[in-house]
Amino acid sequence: MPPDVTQVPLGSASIEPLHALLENAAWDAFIRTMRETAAQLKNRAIWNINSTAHGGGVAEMLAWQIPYERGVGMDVRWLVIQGGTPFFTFTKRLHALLHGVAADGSMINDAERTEYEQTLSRNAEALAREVRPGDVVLLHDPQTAALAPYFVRYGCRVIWRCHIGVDQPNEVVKGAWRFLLPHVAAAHATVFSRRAYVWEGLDQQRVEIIPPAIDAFAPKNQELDGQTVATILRTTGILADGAAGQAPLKVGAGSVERTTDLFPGTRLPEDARLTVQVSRWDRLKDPLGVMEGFAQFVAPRIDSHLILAGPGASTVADDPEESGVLREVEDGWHHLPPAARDRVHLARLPMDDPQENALIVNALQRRAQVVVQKSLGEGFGLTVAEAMWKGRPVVASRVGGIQDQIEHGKSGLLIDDPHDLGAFGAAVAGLFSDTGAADRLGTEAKRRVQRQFLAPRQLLQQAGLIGRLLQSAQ
């Protein structure tokens, strides 16, 4: 029997306060181009079809997307697939295949091969009661790729985006697509978030490069200002000198309420200086690698205290492996000196109301002196730009997108080798000591992220993607 899919309940966004981002002449091909485009869908719907709704860069990108896209008159939907635990399993492996990392082996069974394309068979089932012959569906990454064959006989637009890759791809990776490749080439279009990323093999007629955005206006990235920054962080429990979790907080239409779970439990002096990761408990981003690079090169020489942040555990649906790299990287805070160890927090944040995540990461993120992401891999990497866009130095490796974003020297500063951890923790204890230099990256750094990483340039590119393909179809 097919599962139920779910169809994640999204309302309607004014493009409106976008205009402030534009220069006029940019701002009226903008918005011609998302009228014209909702006009050619007339009757026909946008299906965005992923793998979980909360956790990670794709369901936050949609969140935002699809309401501006209602606003302006397009009928778009969110649709999340269901799987047991040996196909996120095996998708989770896949996303590592696809960065090159065969910590179990490169080679992908049988066993594994039928859970996937059993597993999005029966949600095709489920998908086609409310897809209808002539809709466009935007499938996102390996967890949905099978699905393109499918919806392309049904008679859909079908197309396939990718956010994540690898700059090199080795055989491991080669292996993966292989795998992948039969499914994603029967869409008519395929989009990824970096030249360097496109697959050997693919019709290249039909590849589009929409490197992703974030949006100025979200809980994430609006302005706070000082007093809101620490009020938040004393209120979610992470600052000293406030009621965690009693009086909720309004920030906006949204609010903070909910702790913060801290390890260690101690909350942190008013005044610390704040070194801070934002992301996944995954071994990609290299948390453990962040930590020892701050305790051993970082704390010896500077005042700051690091937090590690990311979603409390077992709350990303599509993340089984996300508990056992939290409880890596606890065992590896135990084994740091202790003089270190006072100043290494891991915050497991609240994800109950995603809004609230939000205005908590902002907060974070501005509160901090130094922002950093020292991935090994990276699709691209949007916390950067999340940073950036507060006016933060970020010191991040040179893998992925992170490099598209900063210009090194200028707009941040970029890690030539990941596993440097002297070179990275010289990176930090340099911004810390020389404010100077640190203010005039986070200034540039702001100017970067209007120019090419805002919402409206997202939003026009897919819009004209879509609206090619519905030309073409007539």
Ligand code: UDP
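Positions refer to the first chain, counted from 1. Between two forms, the rigid core is the largest collection of C-alphas that superpose within 1.5 Å. Everything numeric in this text was worked out from a predicted model, so none of it was measured. What changes on going to the form predicted in complex with the named molecule:
- A movement of the C-alpha atom of A185 falling short of 2 angstroms is seen between the two forms when the two forms are aligned on their rigid core.
- Put the two forms on the same core and the Cα of R341 is off by 2 Å or more between the two forms.
- Once the rigid core is used as the reference frame, the Cα position of G84 differs between the two forms by 2 Å or more.
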Second form
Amino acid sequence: MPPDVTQVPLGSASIEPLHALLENAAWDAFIRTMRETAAQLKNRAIWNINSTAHGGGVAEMLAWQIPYERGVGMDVRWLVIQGGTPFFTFTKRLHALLHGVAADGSMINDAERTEYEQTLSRNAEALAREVRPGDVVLLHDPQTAALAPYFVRYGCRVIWRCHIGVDQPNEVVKGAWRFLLPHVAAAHATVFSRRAYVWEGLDQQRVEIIPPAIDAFAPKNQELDGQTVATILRTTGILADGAAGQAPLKVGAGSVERTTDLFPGTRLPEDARLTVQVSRWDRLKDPLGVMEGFAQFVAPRIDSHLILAGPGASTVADDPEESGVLREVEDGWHHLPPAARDRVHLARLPMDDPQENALIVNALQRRAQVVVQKSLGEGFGLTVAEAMWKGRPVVASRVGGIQDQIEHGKSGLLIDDPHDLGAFGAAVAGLFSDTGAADRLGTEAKRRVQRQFLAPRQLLQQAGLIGRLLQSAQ
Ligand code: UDP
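Previous: the form predicted alone; requested now: the form predicted in complex with the named molecule:
Full complex below, order starting with the chain above.
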């Protein structure tokens, strides 16, 4: 019995506001390509297929991308595959293998292969009730890879997009590639975020590099003035002197009313100078390292407070790994020197309303004097682009896609060894001491994101690819 796939309901958005982000010539080229691809599609649809409607970078990106594409007349939809616990347990392991981690030392076994292929074959049947031959199918990440040969045979133009990758693939990574390669190689095109992430064994002619981007007009990134930023942070109870838990604060189409869960429970002074990292509670984001580096090398020299912000209790509850990391960070906090401890805060943000969560993240990033992303590994690192777009000076590890965003010393600061707490702390403290340099980095950071990491560039690249695939099919 095929499972029911879920269609994520989405509206349509005018792309006219994007004009403000582009020079006239670039806008003309952009709008021309978007309209040409829309015309080429005729009555064919584009189906994005992934494994979750909420949480994570892919869902974040589809949520803004699809409405804009619809805004130029493309019929773009989003379907979510279904699977049981064994399937998702395996795909979680597959994700770890693709990052080079074989927790129990084992590679993929026959039972896992069967579970993966059978689940996707059942999904293919269900998806075929919606998708028609001739449509464009855009598969996201390893969870959906085995659908590629199916939809090629079905008569669709198929793109497989990989959103993850590692700087230095080891044998574990290559083993996972070999498992997926027969599926992925069937696609008419494969898309990676960086050249360094392209797998061995793929036909290079069919590979396209499309780095991720952010939407300048989403609640996460929309312009907020200083007063609104402060009011959001007071309303959610991060800054003192606030009316937390009182009347909801309206900001554009969204509103902020829920309280952020602070650890320890004391709110921050209204005039505190902030160092902020926004991340899921994940060891690869190294929250313990951020805290220790700050306590040892920043707090003794600079009067800044550190906020580590991440998802609040409601999401953490059903992710044992996240709650484990959060506990480790709380334990670590107790071991900090008392003077530093008073200036280190964990903020668990309300997650019930994604717009509210996004507005709080936006306000935190804008209010920060320095934003950090001390990841040990990172596919792309959307939080870096988000902070750079807000003109913030960012200190981040020289890993993964972060290296493509920050040019060291020009549009932010990169730490060569992500484990080097001294270098991390010195870079953060240096920005507080030299605010002129911090401002220059922030200004250039915003320019760089405007040139390379905003929605129009990604929309244009994808529309161009789809246009070429449709042409080659004729
Ligand atoms: N994020 C959020 N609330 C949180 C933590 C993270 O909205 O409490 C967002 C963050 O702003 C970014 C995304 O989740 O848009 C994380 O993407 P990134 O590429 O930085 O890391 P990933 O979580 O995909 O590893």
